[in-house]
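The chain below stands alone and is given as C-alpha cells, in the form predicted on its own.
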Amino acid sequence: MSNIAIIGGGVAGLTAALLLARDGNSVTVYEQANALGGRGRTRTMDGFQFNMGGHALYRNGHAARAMAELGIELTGGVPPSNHHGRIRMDGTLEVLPATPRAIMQSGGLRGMEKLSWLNILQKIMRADAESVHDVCWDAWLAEHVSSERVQAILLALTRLTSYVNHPDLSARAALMQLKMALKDNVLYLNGGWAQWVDKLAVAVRDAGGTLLCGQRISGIELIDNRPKIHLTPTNSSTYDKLLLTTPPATIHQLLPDLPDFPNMQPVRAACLNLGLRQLPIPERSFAIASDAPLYYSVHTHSARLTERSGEVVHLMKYLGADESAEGALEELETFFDQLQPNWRQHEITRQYLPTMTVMHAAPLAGLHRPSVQTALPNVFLAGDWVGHEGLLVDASVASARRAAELM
C-alpha cells in the first residue's frame, strides 16, 4: 500500500481520497481554503442556502453512478418537466416545448416546426456522440435542422446542459449532455452541494483518511521519483504518489516541469442567487432564452434550501470566450423582471458571482483533455478538465476514479 497526498479538497479530491483510503492506502488531503468543497461549497445567507451558482447533478452521469457505488446517498428533488417552463424568443416569453402538451401550446414553434422539433429530439437520442468529437455543434445543427427557430431552441438547451457559450462547442459534448437531460433529468440537492461534500468528508475520515484545511502549498519537488510537498521552508512531507486536483494554472506554479496544457479555455458564467419571501408568479419556476445566453430556475421547488419560508432562485448568464461580465447583473435582473414582475419587493438576500469558473476547459471540437497520468513519475491529475469521460462534475469524478485505479 502507498502513502498518497492529494492537493485539493473538492469533489474530485475527496472522491479519489475515499477510493484510495478504502483500498488500504494512507491518504492525506491538503486544501488551501479553510473549508472543504472548492466550487462545491454552499453558503448560508439569512437562512438561504446558496451554491456557487446553479448546480445540478445529472441523475445518470458518472458522478451520480459513482456515489451510488460508494454508498454516498444524495438526497434532493428532480425539477418538474411540465408545461410551466418558459423560453424567451425574440424578446417574447413562450411555452418551453418540453412535453407533448407544451409542444402543442408553444407559440415559439409554428406549424411543421413542431413536427421538426419532435423529429430532432428523437435523432438526438439515437445519435452516436463519440463519432462527432471533432465536429462543431453549430455545424451538426446546420446539417440536421433546417428551421432557425428549432436551432435557436436547441442552442439554448445546449447552453443549459453544458454551461458552454462558444461557437466551437464539440457536437460530442452537446449530444452527450442533451441525452442525459432528456432521458433522466437532474437532481437538486437538499442543503446544496454542501450535503455532498460533507458526506464525502465523513466517509473519507471513516476510512482512515486525513483532511487538512488551510494548507497553502509553497512548492513540490520530485526526489528519487517521490513527490515532496513543501508547506513552508521548514515544513515538508514526502509521499509515494501525488494527485493534483487544482486548476491548471495552480499546477504549473507548483510543478513547472509538467508539459503545458495547450488550447484550454475556461468556461465562465455570471451567477445571481436570490432569497425571496415568495414568487409573484409561483408556477413560473424555470426559463431559458434563445435570444440571449440566460437561465432561471427556482431550486426550492425541488430541494430544501432554506431554514425559513421563502424561495431560492438561481439566474445565470453563460459568458462567451473572453467576454466581460460588465452589464451582466442588469441583464439578469431585467430577465427576471420579465419572468416575475415586482420580485424586488420580496427580496431578502442575494449572492452575485460575476465571473464564476464553471469548468477549466471548454469541450471544444477536436480538443483532447490531458490524461490522468502525467509525464512525471507518480504524479496524477483529476478535475473537470482532465480525462476523456464526462463533463462538469461528471468529468471530475470520472478522472478521480481513474486516477485512484492507476495509483
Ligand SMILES: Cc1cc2nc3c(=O)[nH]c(=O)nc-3n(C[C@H](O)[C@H](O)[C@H](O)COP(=O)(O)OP(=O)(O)OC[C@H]3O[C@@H](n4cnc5c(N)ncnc54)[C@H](O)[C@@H]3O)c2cc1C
Given for the second form:
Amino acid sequence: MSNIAIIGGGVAGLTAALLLARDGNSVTVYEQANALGGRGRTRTMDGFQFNMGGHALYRNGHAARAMAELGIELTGGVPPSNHHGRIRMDGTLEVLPATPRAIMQSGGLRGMEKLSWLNILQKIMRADAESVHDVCWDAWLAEHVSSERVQAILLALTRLTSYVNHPDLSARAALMQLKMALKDNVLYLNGGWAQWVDKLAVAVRDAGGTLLCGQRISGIELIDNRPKIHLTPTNSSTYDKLLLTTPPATIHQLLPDLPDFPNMQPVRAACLNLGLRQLPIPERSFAIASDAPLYYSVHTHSARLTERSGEVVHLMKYLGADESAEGALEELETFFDQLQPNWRQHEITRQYLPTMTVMHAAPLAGLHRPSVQTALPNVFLAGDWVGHEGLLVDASVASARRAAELM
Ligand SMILES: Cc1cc2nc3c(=O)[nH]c(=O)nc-3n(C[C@H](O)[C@H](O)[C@H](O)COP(=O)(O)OP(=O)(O)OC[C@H]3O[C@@H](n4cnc5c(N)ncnc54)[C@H](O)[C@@H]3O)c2cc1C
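Output the structure of the form predicted together with the named molecule; the preceding block shows the form predicted on its own.
Once more the chain from above appears, this time first in line as the rest of the complex follows.
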C-alpha cells in the first residue's frame, strides 16, 4: 500500500483516485477550485444546467468503457441522427447527409457525389488509423476524396468529432474519432457532466479516498525520491507517489526539473451556452458548418438538463491555432439567427466562454504526447495531453488508468 497524492480533481484525477483507492492505497486528491470536476464541471443558471461548452461522451471510447468496468453508470441520451440536421455550405443551410434519407434529400451533395459520400464513409470505417499517425488529415483527404464538397463536409465532421481546427491534424486522430462517432455515436449526460463527476466523487470516498477542494498546490520538491507537495511555505505533506493532472504549463511551474513538453498546441473553442424558453423551429436540433468552424446542438433533446420547460443550446466556434476569439460571439449569434430565426425573444439565460481549452495538445501529425511515467521517480502524469491513447476525455481517462497501473 502506498501513500499517494493526486493534484487536480477533474475526471483524470478522480478516475485515478478511484482505481488507486480501490486497490488499497491511501489517496488524497488536491483540487484548487472550490468544486471538483475541472473542465467537466456543470454550472446551473436559472435552472439550466450548462457544461463548460457542449460536452458529449463517446459511447465506445476509453472513458465510457472504463466507467462501465468501474461500475460508474452514466445516464443520458444519444443525439438523434435524422434528416433534420443541417450543414451550412457557402452560406446556405443544407440537409446534413447523416442518414440514407438525409443523403437523398441533401442539396449539399450533387449527383455522383452522393455515391462517393457513401464510398468514403465505408473507406473510413475500414481504414487502419494507426498506420497514418504521421500523415496530415488534409493530405489523406486529398488522396482519397476527389470532390471538394465531400472533402468540405468531412472536414466539418472532423472538427465536430475532434474539436481540432488545424491543417496538420493527424489522419490517425481524425479517423479514430470519425469511426467512433459513425459506429456508436455519443451520449449527452442527464444533469451534464456533473452527474459523472459526482458519481466518481462518491465512489472515491466510498473506497476511502480523500477529496480536498480549495487546495492549490504551489510547489513540489523531491526529497529522497519522495514527493513533498507545498500548499503554502509552511504547509506541506510528503507522499510515496504523486500524480499530476494539471495543465502542462502548471507542471513546469511546479517541477522545473522536468524536461520541456515540445510541440504542445492547445485546442481552444469559443462557447455560447443558452437557456431558451422554446425553439422557433423545434425539430431543428443540430447543425455544423463547412464554410466556418461552427457547431450548434440542442442538448435537451437527448438529456435532462433542466427541471423547468425550456431548452439548453450549445453553440461553439472551433478556434484555429493562435486565433483570437474576437468576433466569435457575433459569428455564433449570426449562425443561430440563420438556424432559429427570432430565437432572441425566447432567451432566458446565457453563458459565454470565449476561450476554453478543450485539449492541451492538438493531435497533430507526427506528435508524440508525453508518457505517463516522467523522468522523475514516483512522479506520474495524466490528462488529455498525455499518453498515446484516445483524444479529449478518453485520453484523460486512458492516461489516468495507465498511471494507476504503474503506480
Ligand atoms: C468546450 C469544451 C468541450 C469539450 N467537449 C468534449 C467532448 O465533447 N467530449 C470529450 O471527450 N471531451 C470534451 N472536452 C474535453 C474534456 O472536458 C477534458 O478532456 C476533460 O474534462 C479533462 O479532464 P482532466 O481531469 O484531464 O483535466 P481538467 O478537467 O482540466 O482537471 C485538471 C484539474 O487540475 C486542477 N489544478 C490545476 N492546477 C492545480 C494546482 N496547482 N493545485 C490543485 N489543483 C490544480 C484544475 O483546477 C482542474 O480541476 C471538452 C472541453 C471543453 C473545454
